[in-house]
Every structure is written in structure tokens, then in C-alpha cells.
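The chain below stands alone and is given in C-alpha cells; this is the form predicted on its own.
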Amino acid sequence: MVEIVPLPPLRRYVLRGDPAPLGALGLKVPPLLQAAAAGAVHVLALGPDEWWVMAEAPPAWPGGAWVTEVSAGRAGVSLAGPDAPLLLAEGCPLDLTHFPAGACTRTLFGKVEILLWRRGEALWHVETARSFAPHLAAHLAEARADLLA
């Protein structure tokens, strides 16, 4: 069984270039395609010079940080349950059996580009552009129904 829950509104930021502003927020710069956290602020290293920061409240960015807020254009869901990798396999080309907790990446689910983050052994964060959210939700629901059949 997999529980699919829409994520509450989150603040999402893209930081490009110098990761020094992450340290000013108390965040450790994670290795590429990994996530780190400081309290309720999470950072995902999605490229050699690109980090996504997610928080419930706006962080106090230091002056000079090259940051773009992308909150309004994104939507996400949480997948919880031991069968989440099977559900994701319905539309994702990655072998998720070798995707450890803390790992993150960009990939596809069906024809939708997603950001995929394995937050724990049975907890996943999936998000996409807000305009694709209804399609993603429908495809996830269909995949869940296939698992239950």
C-alpha cells in the first residue's frame, strides 16, 4: 500500500553558483544528488552549481545570494509506504532499488519531468511544475490502483 498525500505549500528556491549562502542558513552543502537538512530547511544538490532549497517559511538569505524563488510554479506529493518504489516504477525509468535514502535527482514519471527525493526508507517526495501536477496526480493514482489490483 502507498499513501499519496499532496504536500503543503512550501517555499522553494533555486541557488546557482556559489553555495556559501547555504552555510549562512546553517545548511551543510550535500554531495551531488544528495540532500541535507538544518531543522525544517532542506537542500538538494541537483547539479555541480545548482541547489534546491525547500522550507515551510522563507529563510533569511544573506545579501548577495544568487537565489530565485520558484514556489508558485511547483507542486508536490509525498509517497509513503514500502511499495512506493513499485508505484514509481510504473512511470519512472530509474532502478529505484539502488536509490538510497537521502538521494535526489531529476527524472521522468510518464511524460512529466519530476524532482524525486527519497526522504527515508519508505518516504518519497515527488514534485513537478504546477501545470503538470494534475497529470502527475492522475498517473500516480492509476499506478496505485494497478498495485492494488
Given for the second form:
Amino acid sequence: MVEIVPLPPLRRYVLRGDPAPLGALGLKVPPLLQAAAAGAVHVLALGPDEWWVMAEAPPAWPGGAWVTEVSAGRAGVSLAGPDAPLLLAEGCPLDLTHFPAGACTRTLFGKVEILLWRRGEALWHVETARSFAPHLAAHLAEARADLLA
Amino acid sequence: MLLITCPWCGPRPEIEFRHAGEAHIARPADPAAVSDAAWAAYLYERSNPRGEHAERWRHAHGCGRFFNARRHTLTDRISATTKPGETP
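Rather than the form predicted on its own that you just supplied, could I have the structure of the form predicted in complex with the partner chain?
Now the full complex is given, and it begins with the chain already shown.
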């Protein structure tokens, strides 16, 4: 059982180097490849010096924070349901049995680089560059049809 | 599937990585003082060994970081991966 739902519009910001501005948003600096949240604002540690902040509304960045907004360049889907790892296994080479809730990473799905984030036990966030998103959604939809067949 | 251990992310599938040439090639400190032959050697000459090889790799579809790896060019076995500046 797994449903594919388009992501709602999200604001996405990339913060590089110094994580200090996260503190001003009330966010803890998460360990590498994990996410943290403060209310509706989420932060994903995707690299040793790279954090992505995601929220439905623009967060109140402190003065002097250097961030890059990439909202418009990204799109993707949510996967909801216990069979989501099975569906992702169609194109993702990671061992998702070792990918607990709260984990996030960049990886590949088929030929497409994706940002994979397990928001909950049965809720996955999969996003990619906007130009790849139709291909990604079609690939997932086809894989889901095969899974249910 | 070959797993490569990223010094930051841990063991990850090979297809997330890109090879980035031989490691530890130092750029001459004063290029203007270097002879043409020495500069050509710096640019183009590589050791190309049959055996253990120190290489740079990049976790291109992951954390994006460059790191050093020691790979056997015959068996493709990667015996160590280290962050830049570290010695295995």
C-alpha cells in the first residue's frame, strides 16, 4: 500500500558553511544525514557544511544570514504508506532498511538525483530538480502500477 | 554492487560517486618559475600504476565532497578512504 502525492509548494533554502543562522530560527543543528524541526520549519543536514531549510512559509532569517533560496527550482512527490521502501527500491540503490524516520540524503532514483527524506515511519519526501520532476513522477507511477499488479 | 565508504556518509553505492583523478598532485608554488617540461609533467603526467593507487573521488550524488581513496587498479578493491588532508 503506497500513495504518490505531489508535494505542496515549499520554501527551500540552502545554507552553507556556518550553521549559526539555524539557531536564530530555533532549530538545532542536526547530525549529518538527519533532519530536525522547530514547529513547521525543517532543516536537513545533507553535507558536512550544507543544510537545507524547508518550510511552507518563509522563515524569519536573522540579519546577516547568507542563504540561497532554491524553492522554484525543485519539485517532487510524497510517498505515503508502508510499502514506500519497496517502491523506492525500484530505482534507489540505498539499503532503505537502514534508513530510519528522520533520515535524509541525496541519492539517485534511476538516472535522476533525488533528495530523499523519511519524514515519518510511512511518509517519504522525494524531490528533484524541477525539470526532472515529470520523469521522476512517471517512473514512480509506473513502478507503483507494477508493484500492485 | 560495489560499496564505497564516503568518509562522511559511510558505505554508499558506487554509482553515487565520481572518480576525480590521481590524488596528491601538488600545484607548483610559483608557476612562472617552472620550466615548460616540468609544467607539462604537472599537468599531464600521471603514475598509472598496476596495483595500489591513491585517487581522488567525489561523492557527487550525496554530500558532494571530495575525498581520497586507496584503490587497487587490478582488483578494484578500495582499501581506505580518508578526508582530504588526513593520512590513512
